[in-house]
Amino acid sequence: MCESNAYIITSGKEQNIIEGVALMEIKGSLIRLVSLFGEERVIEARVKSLSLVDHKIILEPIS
């Protein structure tokens, strides 16, 4: 499977916010993440990095 886990940088550390991300939509400063199981998170952040090999989406909050 090719789903990724999404993390947000908090106090300099990666914190897992949702696993098995199958869909990511970006609308302005909002990022909508939906997992294979229908779990949904909408967060105000920006994409810091995306590793397709490691299946990781790294986000950083917008201050």
The other form holds:
2 protein chains.
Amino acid sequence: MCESNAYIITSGKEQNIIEGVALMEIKGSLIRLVSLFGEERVIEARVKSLSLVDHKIILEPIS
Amino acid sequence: MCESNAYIITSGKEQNIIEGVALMEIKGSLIRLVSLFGEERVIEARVKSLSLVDHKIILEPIS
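Same protein, the form predicted in complex with a further copy of the same chain this time rather than the form predicted on its own?
Whole complex next, starting from this chain.
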């Protein structure tokens, strides 16, 4: 299983927004995250980093 | 192993730019990709999608 967890940085801290992300799609400033469990989140943010070793997708708010 | 391969869409086709990506970092319009094998690429592009099921990171040129 290679899914990752997605976090958004809020006040300098990583806040988990969705677990088990299988798919991420970006359109303009919107990021759509879909988990293996069928959960879906659409969030206005930017991708900061992705670590497939740590299974972490890090997003940051659009300032 | 959860690394992914990164592709950039050129003339509507996916062109492989680096394999075995373990880390991706984004700063402005620059995307830095680092593979498990120590290979590194920095490319001016945007992330279009990420499929952790297909192990694919899809980038698109900045138009």
